[in-house]
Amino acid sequence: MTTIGIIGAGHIGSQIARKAVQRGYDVVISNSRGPETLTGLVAELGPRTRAATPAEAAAAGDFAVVTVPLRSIGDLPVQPLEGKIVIDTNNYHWERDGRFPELDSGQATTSGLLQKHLPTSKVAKGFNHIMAKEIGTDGAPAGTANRRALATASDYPEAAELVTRFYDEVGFDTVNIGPLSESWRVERDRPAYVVRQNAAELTENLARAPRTI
């Protein structure tokens, strides 16, 4: 069975873990405070889940989900994620993370910064433009009319394909933006950010996104 290593056990990480367990995945979940702080969540999610350190979660996962504040990506383990697909949920909250001039100027993207930190991994954008609680409530079976769509982007086709499969399993259609250099289209404060939209609507919102805010 496929194991997902989740680095970051906040609202988004916890919701992704819940959906993954429901779909039959094994989950190794971590946070910055230590496995002992995740006892309640692990008990809730059941025997398919265990808590670990970020490095252990990275090593255990067949692929990984990184859902930590942007300011903390420099602390992520590199070697345990070598060769693996890493789904990045990040958004730029300068009020929390401090200013990143390369993001303010439109010269970089949040997922591009993670890819730079993880040069031997295959980063894909995912789950960044949906409210955490809606990950667990808005999914629907494939073929459902007006099914909600989420975006992905990656420099690696196989990474975008994995996100597409995972989205479908947990109840969402996918719109592939293209490479990470285009992932700004779904970042914070753009038209596609945290609104419910089907694939056609998402495609339209991506197209009209401004490069800088």
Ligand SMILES: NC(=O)c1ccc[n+]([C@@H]2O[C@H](COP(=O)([O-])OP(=O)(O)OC[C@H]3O[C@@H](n4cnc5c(N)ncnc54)[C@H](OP(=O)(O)O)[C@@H]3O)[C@@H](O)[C@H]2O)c1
Contents of the next structure:
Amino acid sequence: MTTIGIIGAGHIGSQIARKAVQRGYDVVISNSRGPETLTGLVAELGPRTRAATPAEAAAAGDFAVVTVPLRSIGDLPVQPLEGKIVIDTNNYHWERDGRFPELDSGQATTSGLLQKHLPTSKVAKGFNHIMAKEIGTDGAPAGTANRRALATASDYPEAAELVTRFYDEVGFDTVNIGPLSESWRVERDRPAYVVRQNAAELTENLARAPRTI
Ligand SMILES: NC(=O)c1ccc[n+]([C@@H]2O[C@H](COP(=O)([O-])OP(=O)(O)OC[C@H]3O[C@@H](n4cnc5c(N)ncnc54)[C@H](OP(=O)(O)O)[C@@H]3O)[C@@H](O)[C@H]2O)c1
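Hand over the structure of the form predicted together with the named molecule; the form predicted alone is what we had up.
Shown next: the complete complex, the earlier chain at its head.
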């Protein structure tokens, strides 16, 4: 049985947890306020899910999902995520996160910043350009005509492969952008951001993305 450690139990974290449980994964989920604040979500998701601290969720996961505001990535536990694949849903909302000059200037990417914080993990971008509720509604079986596609990017091919398998299990095709240095193509306000698109359309939208907004 594969366990996913999820850090962040808000809009995206809870939707990914729901989909993962439906597909037979065990889930250990966490937030900033403590496991006792997640009893309602755990009760809804059922016996495959338990709540924990971020460090415990990270340690329990065969792989992890980090789905917290960008401003919080510096708080994430490093050692329990060592050697693990970490799916990163982050987007940069300067109105919420404060200014990150290296993002404003186009010298960094949101997932690149997480990779820097987690140098011994294998970060892969995932689920950042779909609205949370659509993770539950827009999935379709493999081979469905016009199936929605989502992008990933990673410096580690095995991490992009894991995201590709997971996307497929929860109902989405994948377009692999390549290394994290190219992941700006799917960041906020680019053409591929939170629009419904199949793999061909996503590929086109990634290609025409401007580096800075
Ligand atoms: N909402 C969307 O449709 C959407 C779509 C794509 C990508 N995203 C991106 O995905 C990320 C998560 O978005 P969201 O909408 O799910 O956010 P959200 O609903 O505000 O939930 C954020 C979660 O992160 C937790 N958290 C915050 N700081 C933490 C810390 N230091 N350690 C552990 N957990 C912490 C919060 O816990 P507490 O509540 O206990 O503080 C909460 O469970 C963001 O970067 C967002 O931009 C969102």
